[in-house]
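So this first bit is one chain, no partners, the form predicted on its own, shown in structure tokens.
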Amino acid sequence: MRDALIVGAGPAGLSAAIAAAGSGNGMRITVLDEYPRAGGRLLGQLHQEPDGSWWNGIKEASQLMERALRDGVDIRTGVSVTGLERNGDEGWTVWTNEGLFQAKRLLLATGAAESAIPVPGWTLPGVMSIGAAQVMTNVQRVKVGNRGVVIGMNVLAMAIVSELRLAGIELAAIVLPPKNALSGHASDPNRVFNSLLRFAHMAPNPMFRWGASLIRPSWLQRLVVAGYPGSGLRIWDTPLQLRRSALEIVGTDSVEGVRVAKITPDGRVVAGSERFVEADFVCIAGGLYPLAELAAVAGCPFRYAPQLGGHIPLHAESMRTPLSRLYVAGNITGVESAKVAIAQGAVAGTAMALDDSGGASIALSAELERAISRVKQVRREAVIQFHPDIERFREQMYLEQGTILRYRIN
């Protein structure tokens, strides 16, 4: 039986990985992914900091199997994890296409997915997911296409824009969904307006986050959306068109264009003002969501946390649940970026250490507390925020928790 198994080859579960076996518990880990490579969603990020330098995510995520490789971590790629379950006191099994496992401890790393919108004619070949494009270009490096269109407005999908735009890919504009009972805020001009506004440092142009910057009372909002020019602002030489919707993607046998119209700022479409887009791709930029159905499996209990993007496990700030010896890290306890993800699964790690230890070891304990505080530091630092009030919702959260600390984890 191993010590911990780790669900997950993502930043998360490699830095659990890494902080686990380098406790000197001598634990044996194994870490377990479906995905062909280790890495998770670091494979397809590639940025400039604001200090000019630059996040490649296949080179952190290289360096970080490189290290739990170096420290003894067994990573086994292409393993699907079809179910678990808990062995009492005494540990968890989990099957998968590759056999049973069995482990003390089991930390869930499992990430996060792509919400989608329905779009009308969106199961046409050349329609995918933001997240799908970004793993095309910068993993595979296969050109998406030749002249696309981005239906959604998000966190998500501008980082993804800059990085298209960076690999030479045409994109003729950015436009809102269409307006139906799953779109939600996503298609209401005032309400996405707002949330550009939280990233606005992320713009290449000075000017548009010099003016983003004073642009904080509703009112004045209101009114920037209501003068907003129908041909868009261009940011990365992409017109983003905050004042047209999506209604169709046009095609045969492939996308050959998108059909869209003017809405007015609460986002009901302007009669007569249809027009179409040429485009031989479409990306849909939906968000994403917290990937935990094998914690619901487990039976762990949740929590609806709109802030961190769905639903999740209820946890402690340890990563501890209130199951005996199953830990959470990374998107799955709330999306936010990787390297929050990181600096969790070295609270998950060390925990699990911890824990392994009997609870017994000070060094542990002392070097638990200091992994926490650097997450409240890295997610203070983050330069993508996914949700607004991450981190007071955060405190708020683990304060009304307070008791899971009281878990006793064997």
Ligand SMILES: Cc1cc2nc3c(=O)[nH]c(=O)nc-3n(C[C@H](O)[C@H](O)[C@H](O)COP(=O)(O)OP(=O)(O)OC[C@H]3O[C@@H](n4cnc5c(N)ncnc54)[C@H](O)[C@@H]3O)c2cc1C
Given for the second form:
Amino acid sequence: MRDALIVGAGPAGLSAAIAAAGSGNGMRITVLDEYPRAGGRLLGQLHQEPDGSWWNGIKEASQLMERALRDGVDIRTGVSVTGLERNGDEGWTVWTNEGLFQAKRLLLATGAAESAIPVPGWTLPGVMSIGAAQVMTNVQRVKVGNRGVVIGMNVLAMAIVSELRLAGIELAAIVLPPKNALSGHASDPNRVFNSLLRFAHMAPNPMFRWGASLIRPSWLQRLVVAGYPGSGLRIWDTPLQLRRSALEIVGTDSVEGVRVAKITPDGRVVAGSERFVEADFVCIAGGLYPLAELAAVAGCPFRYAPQLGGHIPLHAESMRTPLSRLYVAGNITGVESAKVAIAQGAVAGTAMALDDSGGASIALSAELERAISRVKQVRREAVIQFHPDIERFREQMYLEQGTILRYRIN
Amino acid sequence: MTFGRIELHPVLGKLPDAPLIEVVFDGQRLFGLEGESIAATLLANGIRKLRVQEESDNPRGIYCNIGHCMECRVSVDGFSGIRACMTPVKEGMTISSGIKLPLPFRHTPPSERSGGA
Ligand SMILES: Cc1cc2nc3c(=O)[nH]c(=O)nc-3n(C[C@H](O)[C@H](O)[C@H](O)COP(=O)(O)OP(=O)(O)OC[C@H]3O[C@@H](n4cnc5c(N)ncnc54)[C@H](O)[C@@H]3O)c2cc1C
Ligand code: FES
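Same protein, different form: I have the form predicted on its own, so give me the form predicted together with the ligand.
Once more the chain from above appears, this time first in line as the rest of the complex follows.
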């Protein structure tokens, strides 16, 4: 029997494995991941840091993987976890396509998934989620098309638009999704504009960044949206069309283009403003939500946290869940950047090691506290913030739970 | 139509060298690169349609590319329901796309039956 089993070899899972394996307890750890390569969603990431250096996800992932292997962690890829069961108070059994795995402690680090926004025509080949284009471009290095349209504007879409441009792929436009029961605020120009301001610091254009810093008051935002140019403002040489919405994706065997129309500042289509935009691929950017099914199967209680992307398994700052010997880390606890996931992984790995020692190790207790404060620091400094209120929300959530969960040896 | 591979990337550099892998897709011989997914090999060969919707016959391709949506399911060496985005190509693999299935128990209004009402 293993001391710990980790589901997910993304930044959170790998960093947890490193922390636990390096804790000096001699823990035997196995990490399972269904993707053929370790690294999770970190693999596709590529952006410039404020100091000008590049965050190259492939490099970061292979460094994490090498460290874990050096510490004796057993990493198995191509293994899908489909179910799990608690073995009384002894640990967990996990079902996979490669048979059963048992361990004394289980960490779920399954990350996040993309929400889809159904748009008429979205099942045509050549229509994909924006994250699909990221992986095809940066990891598989195959071109998804020559000229695309992005439907949806959020921080992930903007990051990936810059990555597609970097790979020499042309984008005809970034437009809003059509207003329907599922698109919600994502098709409301005023709401979207407000959220765009939060990641204007990522824009390559200094005018854009400077402009955004001035447009804080909400009356001014409404004024800007009302006067927003129909052809859009250019960002990475791509028109960001806040006042246009996709109506339908058109094509017979694959994408041929998108019907778009002008919309009013509150998102209604302007009659007679329709136009056809030629494109050979379409990316739908619906945002991310925590991928937490396995925690539900385990029987972990959940909490609804819109700031963190949806329903999240209840957990303490120490990444312990209310279930005995079950831990969570990374985007399963809320959508944030990979650096935060790495920091959270270190907390979970240390908590597992501390609990493995029966809670006796003073050194590990101290290390756990340090790892927890590191998460907060990394969160504050994150370049990509998926929501403005994450820090406050988490503080409050952890406070409400009181200290029992945080300090309980799990 | 193929859009090609990203041979030279300004930050990621040259496409890493990898041995060619030969596979068969719906009877057609194709080459992929070792380590890449079936979906990547097919796209690099200009194939986007991986199956049809079993009932409507509408074409389908990848959607999420990371194993979540099941849109990319194909048959590999006789096993059906394999995710093309999650499965690496292997030498000699036989891949087939999903087809329209018969609907023997579906009620069809007389006016829509072949041969007319
Ligand atoms: C498509 C996509 C693109 C993203 N792009 C960016 C970006 O550009 N910048 C950014 O800052 N953040 C991005 N993110 C957010 C991203 O989730 C975090 O940056 C970070 O990767 C989270 O780390 P993690 O370890 O929690 O999860 P992940 O990195 O998602 O890793 C989770 C791993 O768990 C595996 N897994 C899940 N379920 C199972 C199962 N049942 N069985 C076996 N294995 C399983 C997955 O295969 C995956 O490898 C993106 C997220 C997604 C979904
Ligand atoms: S494309 Fe979604 S599972 Fe393969």
